[in-house]
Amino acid sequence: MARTVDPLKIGSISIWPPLVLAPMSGVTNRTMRGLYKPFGLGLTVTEFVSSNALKFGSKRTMEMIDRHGLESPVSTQLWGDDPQTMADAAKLVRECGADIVDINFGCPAPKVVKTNGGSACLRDPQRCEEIMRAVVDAVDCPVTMKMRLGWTESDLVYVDVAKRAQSVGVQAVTLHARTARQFYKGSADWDHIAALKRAIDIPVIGNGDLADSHTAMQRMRDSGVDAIMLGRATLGNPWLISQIADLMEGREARPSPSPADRLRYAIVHLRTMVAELGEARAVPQMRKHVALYLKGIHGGAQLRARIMTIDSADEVAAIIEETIAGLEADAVAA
């Protein structure tokens, strides 16, 4: 079968399929990335890490940049507002195994922007350029950058910042087509992503509102981007990754799993998290994942409410297994 798109080239690294998992704080830890990689991701990105926090080498921060054995290549994303601190952090994560260093100019979270990190950097394109130059000069691997359209709708700086990125040696740019002030409201404007692709010569990765495989491929074709990045739409639905990968390979997209099979995988996810992180850490983290695996299932809201109060992995698994049994009994009766 003939591939329908080309591999993503970031420096000397060839990425197939051109399908990237977005960094999501508190979500895309090494265990979750290891679980999702086999669904067809070409590139995974760590949770974004504070360059200041890396100075102190805390166990939690070092865990955040740890890569899973299944991941190759892997990108480590950094945020901060000081060029030298970002350069020092880039050197450290490169020494710890990052194949690519990614700079975060996209996060709109208050705890990040209040220190002028993430999307707040877009208020000062010159500072963005200084940070990117410092990071590029600090490491011997490709450097990429992810950003939003701008801080506000009246100050869209994405083309300016991307041209600065290209000029200092950044080798790919990801654009989430919302402003920082939008957070995740409204719709991602893929016309801006297409405009960015026309404006620069380095690879562009499009991100935002890709919840359906055929829509994702259509947006990739229409915008001309070199790759797409998936984020929230994959949570509780890693099969979306496989469906897009199928279309990229020239195959028909495989069907979505049954609700019962989705929940069986939720148990796999839960057990893997417990094995790698321990029950005390895994169960609270898994609550949000289980809630998403339950999305659309009859009675899911009540089940989510029950799970939010439980600290035992076995009890959570028992509730999910009970739900699976009920779904299968209903299917037989129908």
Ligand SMILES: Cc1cc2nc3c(=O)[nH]c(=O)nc-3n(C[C@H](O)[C@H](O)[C@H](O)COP(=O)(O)O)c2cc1C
Given for the second form:
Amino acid sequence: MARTVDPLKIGSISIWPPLVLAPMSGVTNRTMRGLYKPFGLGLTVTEFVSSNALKFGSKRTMEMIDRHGLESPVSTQLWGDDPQTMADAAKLVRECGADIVDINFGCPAPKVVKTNGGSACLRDPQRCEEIMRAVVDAVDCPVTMKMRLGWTESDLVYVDVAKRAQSVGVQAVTLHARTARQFYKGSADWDHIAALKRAIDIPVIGNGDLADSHTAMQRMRDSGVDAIMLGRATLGNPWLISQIADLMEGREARPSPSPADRLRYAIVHLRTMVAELGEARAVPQMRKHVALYLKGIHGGAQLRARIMTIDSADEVAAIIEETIAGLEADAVAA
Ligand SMILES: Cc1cc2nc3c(=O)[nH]c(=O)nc-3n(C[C@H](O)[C@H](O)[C@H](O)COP(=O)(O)O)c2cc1C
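Now that we've seen the form predicted on its own, could you pull up the form predicted together with the named molecule?
All chains and molecules follow, beginning with the one already shown.
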């Protein structure tokens, strides 16, 4: 069986398969990354962490930079607009076990851009360069950067910022091919990702709207990127990760699980979240996940509505189990 793509090389770290789980704030915490990694991810990235918040080191902030035992390598993502604060934060996360430090120049959320962080940095490429240089100089591990195309359609700075990244020693760039102003509207424009790959020599990770395994592989081939990053499409469907990993390994993509098997895994997910985070935190977080596991299942909308009001993990599990029993009875009857 011959691999269809090469490993991703970030500095001295070799990543197989070249398949990265997107950082998703409020979603890809330690537990989620630990659950998803075995589906076949090469690299996981923490939720973005404020470099300012790391100065104070609250329990919740420190938990965000904690790695799961199943993850290796792991990249810790930082955001902020001050080079020195970002450098100090990078040193700290490196001491806490980050294999890679990733800089966020992509977040469009108002609470981040109002302090000039995330995608707001793209309004000032010189500032981006100063931040990247300070972080590269601060740590002894690879530094990477994730960005959008630019602040607006009329100011697409991604090639400029990526060239600056390369010149100061950043070792890979991820591009989510939308502008900050677009938020999640329209679609990611992979022609820009291909253009970035042609423009720089360091590895490029392509990101945006990869919703099925064949499109993902096609996008990877057509753009020539070194790796792909998957975000929203994996939620409620971690099997997408395995299907893409299969194609990268050179075998046929495994079939999607049955609705009942999907829901069985939703219970594993729920129980793991409860064990690691406690019921009070896990159940509210699980509502969105269970809703996604239920997608496409007959009567799913009513079940989603029921789960939204329940605080007990056992009750949520009982509803899912009841649904599995219903699905199996239907299968026998059919
Ligand atoms: C809920 C949510 C939270 C996100 N948080 C982050 C983040 O912390 N850091 C980051 O770089 N991108 C973040 N993103 C953007 C994703 O990493 C990714 O770039 C985007 O969702 C496009 O990829 P997709 O189409 O595969 O989802 C977030 C996206 C979502 C939906």
